[in-house]
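Next up is one chain by itself, shown in structure tokens, the form predicted on its own.
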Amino acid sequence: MNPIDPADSAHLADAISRILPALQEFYRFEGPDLAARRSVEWKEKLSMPLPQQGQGLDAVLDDLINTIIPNGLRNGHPGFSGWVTTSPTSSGAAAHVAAAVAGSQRFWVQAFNYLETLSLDWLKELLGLPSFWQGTYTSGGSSANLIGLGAARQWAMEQMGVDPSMTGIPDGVRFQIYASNEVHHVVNRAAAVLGIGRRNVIGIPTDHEHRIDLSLLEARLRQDAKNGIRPLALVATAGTVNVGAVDPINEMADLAAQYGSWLHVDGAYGLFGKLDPRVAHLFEGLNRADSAAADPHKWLAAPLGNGVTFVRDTSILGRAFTLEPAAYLEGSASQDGVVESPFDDFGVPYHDFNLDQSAPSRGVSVWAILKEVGADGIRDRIINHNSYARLVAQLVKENPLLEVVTEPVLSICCFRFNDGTKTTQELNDLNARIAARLRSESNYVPSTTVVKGTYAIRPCYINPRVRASDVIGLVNRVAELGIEMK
């Protein structure tokens, strides 16, 4: 046997210190984004057969500094307003590094386990959720919604005297999930994974404000009830990714109570929008929901891989996701209740509320962000970003060459170039080319969408580095390109 493992554990500080200048340089976002255009070059440098003999830590650090970091993803650039993503700020990133080293598991009696709980409590207070709700961190909105709907499945079938986590879905029973046709497709995937089926997610058309049409939802619930179809859950989207609309949560809570359904709120993007007093009324009824999902890696700018689910009833969540005791796991902890070692107890057992047994501490990044800027800092960020979307709408309305496609509700404003001389298809094609040109120039990078057949440029402001000048510059550049390219 060779008693010395070749992996280095003695020079962590030196290794991190060496890459820090490259990371700081990357975060300056200077010059054009050349990562895609020089992909042949950096792929050639990185491509090699599996090393049979290790090349050492220095070789790894050299590649990180010279090739990998400079060609990373610049979704933290101040001009980036695409999709619903951004890169982390300093406190969250530093906490993420700390967790990778010192909090590599979220359980046992140690500070990182405690910060899971403390940060979840802080999030509940920030969002105005009842303190008794159970929270659990996830890898993102996909798993956050899956966990919320998994709890819904547990609850719905327990009403029939069935424990689906133990015996599965009973034969001959059909459940459906009801949501607007603007619901994020991760809900459909959750239905597939849970055995409900994608086709049993019923997409209800939206009204003129892009919110679920309550009259159509009630009519469908009434008709399905007559046909013996049970509602597993109603899903209210608190911030659609297309246009930022917020479904009428309170009214959906009324329907959920009337038809005996679970109410889940998908707030992966928009739940933090509740902090803006101008739109807080749109979230009325959130406290009546049975579960809610949010993504700290969006508006809080936590490191990617940070979602959260809150469920009203801890016991339902536990029955849906419990691992059940194992001799090597719980059986190896202290049997007399005396805790003298971190490994004598598992702390709060988040592995019984989640998909993962082993998982990193995610709460420490949320804790760091909230400790750094406080509730007021996050509230100001939300208000600023929602104001940026309203600034887009104002500037577009002042320019006769531009047109607002959807009025902003949260931090999204869809608009397009339209000089009044082209057909719908010609306008769609032109705006697609404008968006491609923007991405190529890399100074302003929004995403795009289609709203009722209209191709729109879609800035979404969740990036903490964005400035008013970036908002103004984007609108002006779209107008300039439209003239140039028409």
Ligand SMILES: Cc1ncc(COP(=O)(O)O)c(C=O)c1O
Given for the second form:
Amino acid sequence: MNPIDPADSAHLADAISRILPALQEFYRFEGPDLAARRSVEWKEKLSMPLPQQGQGLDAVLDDLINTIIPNGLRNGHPGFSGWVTTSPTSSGAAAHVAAAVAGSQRFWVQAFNYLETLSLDWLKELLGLPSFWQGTYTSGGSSANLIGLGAARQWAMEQMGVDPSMTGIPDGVRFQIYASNEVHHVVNRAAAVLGIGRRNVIGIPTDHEHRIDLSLLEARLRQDAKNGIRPLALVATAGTVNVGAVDPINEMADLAAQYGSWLHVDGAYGLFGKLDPRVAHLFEGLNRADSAAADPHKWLAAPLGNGVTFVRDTSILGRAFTLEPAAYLEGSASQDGVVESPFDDFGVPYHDFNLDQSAPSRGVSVWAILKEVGADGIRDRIINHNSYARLVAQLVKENPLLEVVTEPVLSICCFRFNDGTKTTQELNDLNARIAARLRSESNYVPSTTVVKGTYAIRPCYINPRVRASDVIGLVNRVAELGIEMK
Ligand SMILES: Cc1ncc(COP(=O)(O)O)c(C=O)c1O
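Let's see the other form, the form predicted together with the ligand, since the form predicted on its own is already up.
Now the full complex is given, and it begins with the chain already shown.
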């Protein structure tokens, strides 16, 4: 037996300070993105059999500094407007490191448990949600929606006298979830995991503004009710991932009430969009929802792995997701109610409200971001980003070689090169080639999508580092490449 553990736990400050210059350098996002082009080189350096003898902390830090960090993912580059995630800003990243070291569980009576609650309260205030709603952090939008729909399943079956978390779904019971056919696929997966089934997520076509078509939704609900099929939940997407459309939440709340359904709002991307007074009215009815998902790791630029679910019924998460008491944990709680050690009380039992027993504190990152920039700072960001999408639309309209594919609602504006001489197929191919070239040049990296058959370049602004020059540069570069490649 060797009584000394081989892993270093004495030189944390030294280890972190040694990687900091490489992180700071990476974080400048200067020069071209070479990670993919150099992949043969860095894979060769990293690839090795499982070391039987450890190589020590220095060897790890060398690899991090020289090989791994310089070849990381540059979705925080100011010209990156691709997916709905970005690199964290400084305060969130610092808080994330603090949580990794000092907040490695979110329960028990300690500061990180308290910050989960405080930051959830701040988020409710920021988003204008009722203060009594229960929130819980999750690992992202996928699980935030799953938790919301898990609560919906609990509620819907409790109406039938069944506790699905205890007994499962009884034979012969069929529930459906209704959403627009622009719903994010994580909702379909949540239905799969919850035993509802992907095919029981009914995709309702959208109207000309890419919002769920209310008359088709109502017709389908009516028809299904006649056939004895129950609505488990209506899902309103507040900021669709493709074009940023916000479903009519208020009207969907009316339908949910009429048909006895739960209303869930997937605001993973767009819920923070509500802070822009120009579009706040689109979120009317949010307070009537039963649950809502939002992702701090999107527009708040929290470190990745940060989603949140809010529910109206404060006890339902406990009923749907309880772990049930565990002797090895409960045994540590105070018997006489006196809380003298962190282990004498669980604090708010977030581990009973979602999928993870052990989980890092995520609230500390949200707390750090909101404390640093305040509600006004986030509001300014959202307004800027929504304005950038409007700037894209304006520049595109001014250029006869470009065409707006979807008008911006939030911070997405889909557009394409179109000189008026090509078929739909030719335009789709050309715009796909333009997008591939943009990605390889790496100065301006939007994502792409297909809107009702039209291939489009899709900048989505949530990255705090983006500047107006990046927006203008993208539009100009698309026009230049279109001329060059047509
Ligand atoms: C509307 C919407 N819902 C859900 C998700 C899934 O979120 P995550 O990737 O954090 O799991 C996304 C991701 O972009 C989204 O835009």
